[in-house]
Structures are given as C-alpha cells and as structure tokens.
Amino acid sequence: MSILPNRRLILAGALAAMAAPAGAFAAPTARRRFGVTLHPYYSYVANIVGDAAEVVPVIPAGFNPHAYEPRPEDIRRIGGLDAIVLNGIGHDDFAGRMIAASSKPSLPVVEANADVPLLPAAGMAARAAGKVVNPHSFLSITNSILQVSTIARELGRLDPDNAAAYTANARAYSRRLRQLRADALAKLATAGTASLRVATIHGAYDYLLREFGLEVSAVVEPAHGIEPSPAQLAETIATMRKLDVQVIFSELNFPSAYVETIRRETGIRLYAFSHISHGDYAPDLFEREMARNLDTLVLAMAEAAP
C-alpha cells in the first residue's frame, strides 16, 4: 500500500527528530526581566535593552514617589526580577525595603548614579532629614548619559550574550540626548543671559540649570513637598528681591498656592519644568519631557535677555 503525501511528510519529520542531537530542540532563552522604579529609568532601561529584555516598572504610574509606600502586590513583583536599577541616592529609597521584604533579597541592583557628579542637597530640611546629595541627577542631559553607559554597562554583566547590543543601543540613544542639549545651546548662542540670576521653587533643577551656566540663587522649600512657613516664605521673597532674580522656576503639574503669592508680591517671571514623574511610562517619555524642559529654559532665557 502506498504512503499518501501528507503521510510521508510526517514520517520524514519523526526520522528527522529521531536523528537531531540532544538539545537541538531546546527552548528558547526566556528574556531577561529588569526593574526599575522612576519614569526617566524606564525610558534609560528600554532604550538600552530594546527588545532583547522586558522592563517592569515596581511601582504603578500615578504614584509619587516622593510619598510612595511600599505595597504587597509591588513586593511581589520583585520576585520576578532578574536585576533592579535603581536612581540609588536618595529618590528611590523605598527600594531597599522592598527588596528586602522580597522573595529576592539578594537580587543584582544597578547602581545608576555610581558615575555622576552629585551635587549635594539643597534646603535645610533635606539635609536635616540626612539627604546629603541632591538625588535628581536625571533632570541633566550630561548625567543621564553618563547613568545610560553605567546601566548599559551593568545590564551587559548580567546578560552578556546581549551586551555588545546594550552597549550599541545606549551609544545610539546618547547620541539623540546629545542633540537634544544641542539644539537648545543653539538656540542660546546669542540669548546674552551670563548674568541670569534664577529661583527654583526646590532643589530639583540645580542638575539641569548648570548644565547651562545657571546657578540658583534662591531656592523656596526647604525640602521636596514641604512648604515653607510663612516667616520663611517672606524670607525668601526678601532675599528674591535683594539679589534680583529675574527668573523662577516651579514644577509643572504641581500647584501651589505660595507659588502665586511669589509671582503678585515679586513680579518675577514664572516657568516650570517638567519632573518627569507623572503620566505612563514610555521608552519617549524622557525625550519628550526633556525636550520640553529645555524649550522653557531657552524660552526663560531668552525673555531674560537685556
């Protein structure tokens, strides 16, 4: 009797099988898991890891993590991890108690900022608190590029079969930061602003400023979140005026009612930046947020100008 085509096929296929060396039909490699905790260190990892790992925010979008608890559903999801990567100075310090409390406690931690110049904390409520270095390094074109080459370079001793494409992926994404600083320096070359005198309304900015010759001459909160007291708001007013500070900077999506007094009571100019931590998370998030701080700070600048 005669094998039907179909028939013969599949018994080609057995004696194949049959025939192949022991693990040649293996599964494939599972991809890498990495964690990460803040908006701009998704953007960092993605564009790092491209499709060879998956990222994992450990926190859901919508929460600060100024104010963050730890949650058991969060914890959980630690277990899962193959490595964190954390900011590590002072932004992300709920980290370490979730690890602990994991199902992982022992697990590989990529040290983010291990490269960067930190400046150190602003307001005297946050040093008080034990905040010695300013923890916003990432709100810096020249920090988050020297952060990406530690990342790529961590990850890379973690998973080293895809180092080589970590390590093409992070110089490609540096490139695009770098233009991005680029661009607005360009757009600088002849604002004439060398003597700009600028306020923050917290230590966040101090990073991005003096990427561009800024130093601040003032800043409100004595720490992140914190208020000042009246007797401190007209302090600093006071102070505003005696320096003459052109310029205030506030954070975008955070309204504050003493942020209008400072604005009636002094006439200064008011811009706000960015903080990159609100909205979902996306691989474009901190290009996009970034591009957008740097736009208001060409803008500030240039309606500074003499």
Given for the second form:
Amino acid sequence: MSILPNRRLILAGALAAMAAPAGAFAAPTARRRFGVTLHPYYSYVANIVGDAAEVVPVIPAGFNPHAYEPRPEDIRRIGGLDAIVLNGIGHDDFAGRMIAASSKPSLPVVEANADVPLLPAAGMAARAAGKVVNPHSFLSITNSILQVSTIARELGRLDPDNAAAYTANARAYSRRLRQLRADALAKLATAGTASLRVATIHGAYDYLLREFGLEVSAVVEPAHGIEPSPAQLAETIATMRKLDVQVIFSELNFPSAYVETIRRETGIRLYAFSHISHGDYAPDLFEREMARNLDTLVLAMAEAAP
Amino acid sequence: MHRQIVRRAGAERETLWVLLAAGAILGSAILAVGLRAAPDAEAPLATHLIDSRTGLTIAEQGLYADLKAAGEEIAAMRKAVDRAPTPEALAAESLPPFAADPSAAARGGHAWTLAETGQGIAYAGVSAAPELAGSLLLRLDGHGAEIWLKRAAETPPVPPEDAALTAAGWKRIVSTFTAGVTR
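The form predicted alone done, now the form predicted together with the partner chain:
Full assembly next; the chain just shown is listed first.
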C-alpha cells in the first residue's frame, strides 16, 4: 500500500511530535477565571490580573444591579470560576444566593471591602444605628485603592504563581487612580475653593464627597429607582430651602421629572454623577467614569465659589 | 334498657385539636425565636478606641481612609528604597493626605512630620483646625498600620507608643467590616 505525499507529511509530523521533548508541547497552564458582579470591580480586577487571568462578569451588561434577579444562565456561569470578587456590603447581595445555587457553592469569595472604613447608609436606607452601611464604596478614589489592594492580595493567595504580577499591577493602577484625584484637585486650586452644602438624589456619593471634605445635607430619593411621593417631594423641597442647599447631585442615565421639579422649585444648581453601573464592561471604564465624576465635582465647586 | 347518647352536632373536638396544633406551632416558634435571638448590643469600645463609622467628623472619615491607603503605599516605597519616605516626598507623589491640595486645607490643614519609633516609623499630622479634624498619627510597624486621633492642635508624645498616647488622650481609630444584609 502506497502512502500519498501529504499523508507522509502528516505521519512525519506526528512522529516528530512524539519524539520531541514533552515540555515543548505541554499545554499552557490554564488561566484562572475570576468572576465579578459590578462594573467597577471588572475594571479593578482586569487591571490587577492583566493577561494572567480572565475576568468574567457574572451578570450581563445592561442589567441594573439594584434590581437584578439571578437567572439560570448566570448561575451556570459561576460553575466555571476559580473565585469571585464581591462588593459584599449590600450592592451585590444577590451573589450569595447565586453561589449557593451554583455547582460551586464553596467558590472562594474575595470581600473587596474587607479593609475599607465603611460609612453608614444615607437617606431612607439609614437605619439600625449605623449598622446598615453605604455599599457605594467604589464611588471613591481612596476606597477603590483600598479595594484594589485587598483584591490583589487575595487573588495572589489563590494564584501564587502570579501574585507578584498582581501586586505590581495593583500599585500601578492605584497610582493612576491617585493621579485622577490629584488632577481634579489641581483644577480646583486654580478655580477657587468652596465649601458646599450638598443634596443628592441618590445616597451613593458620600464616599466621594468626603474625600473633598464635603457633607451631604440631604438625600432625596427613598431608594434607588423609586421616586418620592408628592408629600415627600414637598418635604424635600422645604428641607433644601431650610438647609440652604447650594448644589444637588443627581445621577447620569436616570432622567426623572421629580429632579427637574426640585431644580425648578428651588433654583438650586443641578449636576449629574455617574454611578458606574451602565455600559459595557471595560478595563478603563472606572477611570473614565471617575474622571468625569471628578470633573463634575470640580465644576460644581468652582461655580459655587464666591 | 339500652340508652344511646347522641351528642349534638358540633365541632368542639376538632376545634380542640386545631387549637392544640396552633398552640404547639406557636410554642415551638417562640422557642425557636428565643434560642436564635439576636445577640445583645456590642460592648462599648474601650476608652482609648474610637469607631470610624460613628465617632469621626466628615473630614476625619476621609483622612482616615486616605491614611489607610497611604500606609500600604508607604510600606511599599520603604521596601523599595530601604528608608522611610519623608512627608515632602509623599506630597510630591500626590499621596493624600500628605499632598498640600485644596482638600487638605478643607480637611484641617494638617502639618506632617516623620518620626522614628521603637519598632517602626510614624507620621504625625498636627491639625490647624481641630474643629474640622483632629490631629492624626499614622504608625507603621512590620505588621501593618495604626491610626490615632486627638481633637486638638497637638503633637503626639515621643515615642508615640500605646501607653503614652493613651495617657495623653489620643484614641486609636478602629473600623469594622459589615457584610451585606442578605448574605
């Protein structure tokens, strides 16, 4: 039986492969797969792991994490993870139920906020003598740096071969985040400073404002996505007048008639922050959105300056 | 003569069983709630400690978070060059709260100095406006960072060790991690 030339080539190739040292054809070590639940955590983890691991959003882009209900296909995704990074303080509480229902109920969990000094929840969520915490710790440069450090350390424990790279990447990322804040403050230095009396439409921005020494005088919205009743709205407008609020911070991508009503009735300047929970998951999303938030804050402070 | 008592139609017996069953359920529920009752309120903090969530001013809350983040960066810088960076070097790196930016002024305008301690180093920040934020101390040893506070424009004792700080009225800031409500 004759062997055709191309078959000879295949056979020669197969024999060469068998004769070659095992290491030359060893399968590369599988990359770890780390799950995340929220957009900022995708950015944090993507910047920490670089190409050394894969970052897997557990819930698809486009779902509002405040109103998300786990779906079977999302729960199935958890089965393919090596660990999951959680906000863990109230913004992704659905994750605990998803992990328990998945094929990996003992999946390692990284509590990103374990080392963050938490603040009490604001607005209607404020109850139980400060025991309910504000879960929006990611809307702050300093708290993000603390979380990045914790995530890098914990992922390094789970993946020791890449631990040094995770630490180095985390430091470089933290330096970039710090520079964002420094740039914003430099703009403020030339534009003048102001101590603002602030109200917010969503109790999410305390961490960010306190980096600048600002206090939130009033939170308007009873809960995320729920509009106040007419009676609550009237009371809010009266409160803002009484507190002599100068600036209201609303939320991007959240148009609402009642925000406009407040602005019209009080004449207070209105600015919008990003909640960093919309759009596609991207490594640079957090930096882009936080740069915009910082620019908004600087603009508000500069325009309110006497 | 045979007598047969015919009871009048009623549901007394069934009612009795239903009530007994309801009582048993109620009793077991009371027992379960009693056994699984929430623990008593946490013990108050020791007098030399202060809670970051409830005991700090707004400016102090921000400064405390900044100092925690700075502690890690300083440790890394110290390891890289084998000496403690000065407050001026940290300010040049735009590291809050050492950087002299508008937020530093709005949060008490602290003046920072570096001191060596027995086991490590410490950065003392004397407040120019204690009503906004008290004076702060970041103490770093090989095991991590500790942050102390005193609501006065005052330098900490030298060396800034626990007993001396406590005797001088300084309080160590502590924070607790609270996991989400449904997990």
